[in-house]
Amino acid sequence: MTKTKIGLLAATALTLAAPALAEFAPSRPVEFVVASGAGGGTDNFARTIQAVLTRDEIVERPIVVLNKGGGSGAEAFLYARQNKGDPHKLIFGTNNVYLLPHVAKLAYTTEDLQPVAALALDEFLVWVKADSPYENVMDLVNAAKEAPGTIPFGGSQSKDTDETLVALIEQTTGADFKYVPFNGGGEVGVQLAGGHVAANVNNPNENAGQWQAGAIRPLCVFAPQRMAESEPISGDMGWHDIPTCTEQGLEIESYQMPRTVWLPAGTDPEVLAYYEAALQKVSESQDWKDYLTKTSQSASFLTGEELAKFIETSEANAVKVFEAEGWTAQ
């Protein structure tokens, strides 16, 4: 999507959101269109905005969560565009929304869908078996200079998220890792804690429970500093104790992953501002700070011009990754 698009729209967010609150409410049962099968990420972020929305009556009508996620989510996104200028239906992604056009031929592209809001971040954690010889990042790169191509680096999926930071690690570094794909996060984890791959990148809320258990153990995250203060999560280890990849000199200040609420292109902007506002609601809610807490994301609420920016610095980092990597679809 490009900036002035975006940016027009924020705009137009803005400028009318404060009469905009009076002239549109739902009608008729909002369905949330989930870019993920049940029980993953995508779908527990929808979930647990629809319960808030639900119990505050910050939304009146009844809420429907429906499951789209074939294509990597690209399913999703198709009915968006299928479903244009209607109001009662918001779309539930990350980054995937504007990040899979780059990397395959689909049918739908990011015009067909308007930013509503970002609520949340997943941080990336490099992470190795509990007796792995590498005490910290630059250990496990500097094994794949010296044995190119050898070293297993589990991932979800395929030119994705996940495969995306291993190859801006490569691409930083020089190191050569084998990247071995997975159906998901959870499968990732329980491929490391038994040993079949030396390492992934998932997320807190993915790897958390062999690290309680003490099969594995993390190396680093990507953030511009520690994360939040906790209760212990493994010994006497929690979430800040782990250093930033940065502090263990792998170059590579921040890679995050939003969570984000979009409409079908073609809504009028009331319709825009009072969703910003229903869900700014929710993000001020005890329950989704609890659900933050309980996934180790990142509170960020971002909508409007902030968010535009957000999208074009991300759209374009991972951009660069694709094309070095000659991924990006012809």
Partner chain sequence: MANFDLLMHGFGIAITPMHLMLMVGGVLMGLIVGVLPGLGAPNGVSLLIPLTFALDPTSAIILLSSMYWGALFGGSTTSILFNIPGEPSSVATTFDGYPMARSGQSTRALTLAFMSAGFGALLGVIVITLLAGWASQFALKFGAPEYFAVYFLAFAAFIGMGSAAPMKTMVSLAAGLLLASVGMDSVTGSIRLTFGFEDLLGGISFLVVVIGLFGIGELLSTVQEGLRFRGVASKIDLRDVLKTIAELPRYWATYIRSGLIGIWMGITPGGPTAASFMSYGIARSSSRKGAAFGTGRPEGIVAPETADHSAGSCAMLPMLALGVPSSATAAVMMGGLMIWGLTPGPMLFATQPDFVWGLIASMYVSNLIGVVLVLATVPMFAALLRIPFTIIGPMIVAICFVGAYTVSNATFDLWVVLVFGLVGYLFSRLDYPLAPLVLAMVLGHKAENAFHQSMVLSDGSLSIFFANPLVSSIMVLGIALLVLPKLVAFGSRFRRQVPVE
The other form holds:
Amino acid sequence: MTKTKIGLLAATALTLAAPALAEFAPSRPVEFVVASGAGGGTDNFARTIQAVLTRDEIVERPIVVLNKGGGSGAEAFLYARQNKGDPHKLIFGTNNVYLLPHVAKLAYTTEDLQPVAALALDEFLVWVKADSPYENVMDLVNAAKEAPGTIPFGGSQSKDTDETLVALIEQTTGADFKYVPFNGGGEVGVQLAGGHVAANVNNPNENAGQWQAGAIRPLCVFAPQRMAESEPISGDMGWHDIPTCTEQGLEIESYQMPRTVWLPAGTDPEVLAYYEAALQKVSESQDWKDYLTKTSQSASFLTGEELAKFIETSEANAVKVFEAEGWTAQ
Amino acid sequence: MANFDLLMHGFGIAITPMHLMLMVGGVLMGLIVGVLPGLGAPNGVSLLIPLTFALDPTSAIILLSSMYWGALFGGSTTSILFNIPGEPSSVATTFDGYPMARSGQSTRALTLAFMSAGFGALLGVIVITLLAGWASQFALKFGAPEYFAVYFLAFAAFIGMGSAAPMKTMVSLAAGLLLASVGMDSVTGSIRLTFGFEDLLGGISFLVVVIGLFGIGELLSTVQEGLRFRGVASKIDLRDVLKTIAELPRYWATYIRSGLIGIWMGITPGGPTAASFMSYGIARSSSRKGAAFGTGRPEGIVAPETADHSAGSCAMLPMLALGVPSSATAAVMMGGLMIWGLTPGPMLFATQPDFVWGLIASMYVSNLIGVVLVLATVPMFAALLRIPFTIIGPMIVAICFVGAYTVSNATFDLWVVLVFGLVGYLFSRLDYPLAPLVLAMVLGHKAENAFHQSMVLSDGSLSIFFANPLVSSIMVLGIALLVLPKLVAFGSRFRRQVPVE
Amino acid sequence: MTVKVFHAELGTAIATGLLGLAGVFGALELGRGWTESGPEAGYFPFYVGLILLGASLWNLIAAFLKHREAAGIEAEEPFLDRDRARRLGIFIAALLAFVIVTLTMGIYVGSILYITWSAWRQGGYRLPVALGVGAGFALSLYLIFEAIFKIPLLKGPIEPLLGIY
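Mind giving me the form predicted together with its partner chain, seeing as the form predicted alone was just shown?
Below is the entire complex, every chain and molecule, led by the chain shown above.
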């Protein structure tokens, strides 16, 4: 930039007496740091956004995706802390950003990251094998009450969203399951289809294939209202035909996992505003809507106050479960 | 022969000028990422995913899978020429491939590897074509105890018969297991053995360790002998390639056995890396010249390469039919599938026949393209060895470090490469075997997880490993492989003491 | 100066033993017991660490026995004679310098300097030729990784001045 140009800009800024909001735009390639390995749900989330931002030229600099899935994603969040104030790094995660520090001793806190937006909510359902005797979720719960600690309940990872939900079911109903952690949702889905576990709490797209084939079936969804209308998936059943868990008498009104985007802490407010606007455009694009339908996630675009409130509630609810289970790290 | 008609239909979809171009392009790009250590097929494929949004799903999967085949081929090249495995699954190829190349037969070694790889891939695709339905039912039978039994079998097959000092093998194995347990343990959710170092949180990357142990370690061994490569290839001749192809039928038994191992490991969760190790181990113990393995035996190249590729292609089956990827690359492709709006699962074959059979047909074609392209590059790669060491040596060093850095963009990994380079040099000078360490790093944590899950299921009772015919027979096979060689050795010693009448 | 095989064996056994010891202590923090739901997190690392420690001790003793046996009969096999030690020493020193330069200045500067130095001082090429080789290599790294595959490599303070991020 030449001196005259700078002078001109300064002059313009003065004459317009622009509000302190100097426009921010990335001046170098933007890094998308993904808190999961390649191919995981968070990875697909980030790469879809990358594709929309690049194709519609919302962000004019190249975008590179880095996978840092080590330590259940902690690697990515530590990376954010090491790059404090860097406006060219966005971190992609779920609720693990603010829940991990509660269950593991880690060298970062939620204050090291600045929430930018939540773009989708992934639903949780209770699934059983197609030929299992349980017709609704209370059958399963009652069976676990009668024979405590014998019914194997599969889930992905330990002390993560799945086990937290199973613990929440146990705390709400007094049932006692035998939780078996596996390495990912796909694996748990097949363990259920093969009859090696009795139930799981997979997200819709992790189990859709097996449901379509009639190997497994859903009992209920942990949401305040039923999922959106869809084409029939299995027989004449679509996502909307699955009852909510409260309808069936299991008093857990809502359990959803947000797909979230963060910045390292310490960036200027303009930076936050820039990315909020960019992500807003993504959330309104047709590609994004297609992605949500294809992966059966619910649309939910949250920023600012709303997002902060969402995180606060979600965190408080989870911590209650952690404390009751004795998982909290000192 | 409904499947045959479907396959022919698939060929109709796969063989179009556009798709053939994608295959050639994919294979070439795969060769590049395969040759560069660290930058493997999973990275390559995930980088292409955003590009595929503009394609229809069938074209997209053809591009991605072609890249995968290319990477599998490319991975063997550096294993053989420089003792640096370009892909984790080509580690076992270094054991005999590199010694053969060093004795001046690099063309033969490369040709053997590529032809075996192509043959393995072909076997794998045939199985997918004929047995798709049956195979995915078989894969469903595998729960945690069966997973553990498979890993146990892989260890047993490989460790059962080694020539190194037993306590040195033990050190190598135990060190590998210990290194594999660093980082987050997914079953208990606790962070282990990081001693407060943030860099260790993600664990110690197996790929980075391999780059150090083999790549830098080998360079150190070369340097101590003088600044030149040992036994550089004499001359490259197309006749060498043809002569090697002519000797292939001699190894038919190794081909069939390795192909079967690969198919099994590809369908079940073992994956290509376990397949290649297991196949190498079994080839060694069933060969009459087993003791000569590691000095450049052709079977030592044929076995891991055939198994690696048949497993690689069979790994597509559980990914498509069950939604379970049995290799890292398959995991990335499955992510792509979901983004394209396809749901992997048993119904995919019925609801998306064009996609599935187009892919299967393309696997025949693109592996053929792969073999031809990679054979065409043999002279080029072999010529690399004639560049003076003082130039190519530092370039290999730089590529090793670049490759290690790209694994997870961590500067810490540069130190890991350096340290394991020294370890690799020391170990090979002092006759500590490196293979058990590598195998333990690949499978150690998976085996522990499967064991732990089994224990949760059985409330801590070991009887779960003999609870049904499937798991029992795998366990018994594993124990037999572990114990039999010792018994045979003991028996032959006993026999020798009996005076001959 | 020559290093004997005996010394190398001792050093390696001690190093692997220390690794085992570290495993044992690290595992103790996690609990090494067997609960009703199977092993605790530290169970495997603890016993694997013990095995590593035991095997290392065995190798240590074996090295001593072999040393005692060999002593007096014949001169022990050297691990590294002076010539090899010098060559290896220079190579390792260059490696170390390469890593340090890479960490501070980025991988492009690191590999240009390293390859140029090696071709010039060890290969006997003229400096301009060597520099050309180094720069050509760095350029192809840039083209393959950053331009084609969009993978960012480690950069130092110089690249941003040239407009490369």
